[in-house]
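Taking the form predicted on its own, here's one chain by itself in structure tokens.
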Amino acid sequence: MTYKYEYFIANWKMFGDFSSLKIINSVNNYINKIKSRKNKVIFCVPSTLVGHFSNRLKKSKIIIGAQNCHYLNEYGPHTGSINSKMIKSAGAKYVILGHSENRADGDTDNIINNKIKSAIKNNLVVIFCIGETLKQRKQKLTNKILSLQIDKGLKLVKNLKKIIISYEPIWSIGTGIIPAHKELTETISFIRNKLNKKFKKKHSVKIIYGGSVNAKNVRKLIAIQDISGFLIGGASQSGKKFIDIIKNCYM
């Protein structure tokens, strides 16, 4: 058996409450059984549990993120906003950017890149979310619109030991739909040309898949090559669902 997916990673999204700590029990039970030192399981959960389920997991192999975070490394007068030094204070050692989500509530690629560096100065692991639409899809601007995120997601960003790269098609998250293998292939593929373009150097830099990752297309998504691992939305909510994707990886 061979364990090449060293990310499993839950995004919660506006879900869950304390009570919640307990999907994260079943799934930490199971992975306890699984004999494998590079697995990494973490849960992006929200921000008010952030620093509950660090004190409660700090013996478990789980480990805790968040979700996003302000763009602005210092405190300042911004109501209801949580900065990465914050949230690397209340026990976080990841967090999503780039979401496309936040993209579409606001985030342009300037405050993205702004918020990486934050995260990255507060010794953050970023999961850093590239992707585009279904429009971009159809219009076969897939690579370019990639591109443009990595030149200003990046921007200035000198260690990719701390980037974690997601590659989320808009088009699929939430929908069921999965990219085809030779399309999924061709994409991962053109991310780490591009990066190691970028950099002027190869890299190794993990690259994971996300959008509409559940137990059955999990087993259709492992065979592409150079993914590392999956970010994971609605099925990350059910213990059960969470276990059962991590189950097919290994089968």
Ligand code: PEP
The other form holds:
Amino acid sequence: MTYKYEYFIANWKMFGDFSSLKIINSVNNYINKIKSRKNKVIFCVPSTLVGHFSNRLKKSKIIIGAQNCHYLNEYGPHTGSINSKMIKSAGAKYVILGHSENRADGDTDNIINNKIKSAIKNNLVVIFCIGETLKQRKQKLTNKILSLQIDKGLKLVKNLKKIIISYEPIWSIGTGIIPAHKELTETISFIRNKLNKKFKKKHSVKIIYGGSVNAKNVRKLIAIQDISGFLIGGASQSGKKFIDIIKNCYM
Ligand code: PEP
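Structure of the form predicted together with the named molecule, given the form predicted on its own:
Everything in the complex follows now, all chains and molecules, and the chain you saw is the first one.
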């Protein structure tokens, strides 16, 4: 068995309380049976759960991440906000940034760029989401949009070891629709070429895919070259569905 699919990342969004630890425990029981040191199973949970889950899962293979953070590094008068230093000290190792739901709530490319720089400074790995709307895809603007999101989001970012790019077409998130094989192959290859050109050398930034991944369609998705794993929203809120996705990558 080869373990090409390194990352299985859960994006719980606005879901979960302390009792939801049982979902993660069931996934942990399953991955303990897999003989791979390469797989990384990461649960990006609401900030209210980061500290508690990190403590409870300290001795497990599960990694806890957060779903967003403020762009400022220092403490300050920002009621209700949490910065990367705070999520890091609560136990998060990863953070999702640039998610389309946060972009829709007002995160600009510039804000995302500052969040990314702050997260890297605090030694977090960033799951940097990029993706186009359906209208943009129909207008053949996908590559232009992705290129701009990469240029602006990664402006002055040097430490690429701390970046995972998550390609998430917005029209695929929560809709049950995934891109066609050709479409996805072309887009992933565009992102790879863009990164190679931008950073002027071949490097090993991982690219993952997110958008309506489930146990059934993951069999199609694993046929795509250069995808190192998946960002999984809805299906990650069920231990069984999440485990079935991992299982189906290796059958
Ligand atoms: C997401 O929102 O990051 C995501 C991938 O969601 P879903 O799997 O539910 O489409």
